[in-house]
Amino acid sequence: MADQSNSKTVAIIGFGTAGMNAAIALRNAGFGGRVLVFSDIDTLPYSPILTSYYAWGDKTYEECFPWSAEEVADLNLDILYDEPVEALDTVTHAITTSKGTYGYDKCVIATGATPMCWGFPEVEGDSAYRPLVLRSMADAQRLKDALERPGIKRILVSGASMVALKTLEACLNHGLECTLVGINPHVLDFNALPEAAIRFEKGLREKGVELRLGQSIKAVKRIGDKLEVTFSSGDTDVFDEISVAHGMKSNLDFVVEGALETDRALIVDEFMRTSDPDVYAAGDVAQATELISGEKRIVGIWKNAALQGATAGAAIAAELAGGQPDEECAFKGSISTNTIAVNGTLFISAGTMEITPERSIEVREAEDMTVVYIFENREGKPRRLVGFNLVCDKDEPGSVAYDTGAMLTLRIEAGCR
């Protein structure tokens, strides 16, 4: 059969590193046909992770995007920035913009997650208010351009995810006063057991961060250009700014409900497509296998993106080839890994930290560091390490702490296989 691909169109619809990762695995496999990008930024595509540390200086805006100029070019694509899709028909392969509509052969909808501000209050005397959140470069220059502001001096971050945190960081570096509270009863929400997150903790108080936590915030009042804050304890307390990150959604309002199976995000195989096999999903808008419990879970980091962009990329150009996907290409799954460290305190997890009457806890205690493992104990089966967590109160590349997390992360993968 001839190759009849490069009369065909791929449609891309984000263009953060899934995005990028289809399209150039699209490239590498041979694909010679249109491939449209459909962009919400008129920018080439940036790494989130890195968003923070531009907040703070430690990066610059060039810094925060891993591909160049040149190397998008090299890729042939039509990129259409600033464009955000409307509307996508999965019946009529049809993609709608407010400029216009396009038609597709296959599609991969790789549009990421918005940070959103659920539970906080409409500000009294300012209801055009907006708090600080953190995700995307625009998100990171409006925190900048805050914490930079002259005569700044006290902020309150609500929420304990790593966002938060990297958020904490990026305003101690700054030299603010912080105060985070949260309303579970530690940090980290659920990437670590109290075990851990108890140091880490100690960690952020030794540091000067005021911890408010398993509270929230009840109401907030503009006295000026200050920001009156009512917490649920009923305490009160006054601070220049104030910072949400209180979880993320998927962006997949332009989907029509009904068109492609949905739980929290896109349910997808493992080759990334969905229930219709002209369109496929990767990153935060993609359910893929999670391999400790088996289910379809959003794993929501770099890596996964950037690898089911990589997986979606070349099953399209194998299947618009008029072959199948290589099964070496498929993604087998994954399992959540998280580092993060804020101002020398660290913090390492893979895993799950799910406890369940089949797993227990082992606590290990250094001078500096303290390891939770979590095993599970099923019958008939040797016990497996299944989830890790690691604080340590110095954060040295190369030192005991990472080879630690690194070693006890392939032993969780290990155990998967």
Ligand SMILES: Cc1cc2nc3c(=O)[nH]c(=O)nc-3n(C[C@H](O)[C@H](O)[C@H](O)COP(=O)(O)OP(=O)(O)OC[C@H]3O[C@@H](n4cnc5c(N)ncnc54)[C@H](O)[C@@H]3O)c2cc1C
Given for the second form:
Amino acid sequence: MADQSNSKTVAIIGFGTAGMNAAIALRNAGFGGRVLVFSDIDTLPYSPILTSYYAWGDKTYEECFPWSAEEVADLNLDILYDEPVEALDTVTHAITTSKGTYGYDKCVIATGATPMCWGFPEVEGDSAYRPLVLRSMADAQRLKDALERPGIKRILVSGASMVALKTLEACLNHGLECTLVGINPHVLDFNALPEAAIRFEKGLREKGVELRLGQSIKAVKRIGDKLEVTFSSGDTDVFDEISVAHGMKSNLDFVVEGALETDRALIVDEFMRTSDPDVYAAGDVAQATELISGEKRIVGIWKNAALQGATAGAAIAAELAGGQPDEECAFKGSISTNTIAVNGTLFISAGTMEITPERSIEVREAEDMTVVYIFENREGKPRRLVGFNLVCDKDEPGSVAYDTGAMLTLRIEAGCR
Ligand SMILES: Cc1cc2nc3c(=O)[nH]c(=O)nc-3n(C[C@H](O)[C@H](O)[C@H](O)COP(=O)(O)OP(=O)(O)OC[C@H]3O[C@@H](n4cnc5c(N)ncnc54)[C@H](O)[C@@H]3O)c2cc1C
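The form predicted together with the named molecule, contrasted with the form predicted alone above:
Whole complex next, starting from this chain.
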């Protein structure tokens, strides 16, 4: 059968790492048709990972963009900048923005996620106040502007996830007095077991961070240029700014309810196909196989978004050329991995932190390092490592801590094969 794909249109909604890698894979696989990219921003794809480093001055604005204008131009894409998608009609294959309606043959949804401020109360005396959040370059600019504002001294970071801790690091590096409030009894939320989190908390306290764990923000009142915060403990304190990191929500408002199989995000197969054969999803909007649970979950990390975007692009190119996606490009699944260092205290984790009756933990303490191992003991099967946390009082690239983290991550991945 002759290759008809040159007359086809592939739409990519969202121009982050997943969208960009879908475009690269389409072209690498020889797709010569139209690639129509919808972006809600007016810049090249940026890396959310680098936003906190930009905010505290460790990276320049330009360094936050992994691809150059030349690399993007080489892909010959039709990019509609500043044109957020408002509706996707999977029945008529139509994408609507405020400027028009566009058809597609295949579509990749790669719209990432938005930071949420769940539970943050309206500020008394300043109902327009929006706390700082961190995801986009615009968020990073707002944080940077706040950190550099003359007279700013005290900041409250609400949330204890990786994003909250990255924000905290940016604030510490600006010499601010930092308080962190988290609803859970320990930092690092679902990424760490208490045995590791306690050492990380010690590191934070030594850097002067006040920790208010097991608490939340109950009320906020504007008093002049300050914000008076009442915590659920009943205590009050006064801050110049508040940053909130209460989790992320996949950007899927433009998808008609019921049109695609959805849980917390879009359920996809190993080629990133959703329940609609012409719609694919990749990155933080996709629930693909998480290897330890075997369940479909969002594993919101950069590498996954890149690999999933590449898988979607290669699979679409194959299908539009009249063939089947190659098993070699299938996304076989992933495990969660995290690395963060806050002013010299290092945390590395991989795998699961879910303790089930079949799982046990082992804690190994060294002078400057705690490693928590999570083993699974299933009848008739060899004991396997399914997760670990590592906290080190020093952050030295190339150190034993980094080597141990890399080795344990590989061990977990090998145990999943
Ligand atoms: C502060 C922070 C630190 C992080 N640190 C790490 C780390 O250290 N390591 C790691 O692996 N991961 C990290 N992550 C996670 C990682 O950045 C994400 O998993 C990854 O960027 C997801 O890529 P994506 O392409 O799915 O989404 P994004 O990169 O968010 O791209 C999605 C794009 O789609 C756009 N979009 C949204 N809605 C629409 C619409 N309706 N129409 C058109 N466009 C739209 C968005 O504006 C965005 O430009 C971090 C995330 C944050 C926020």
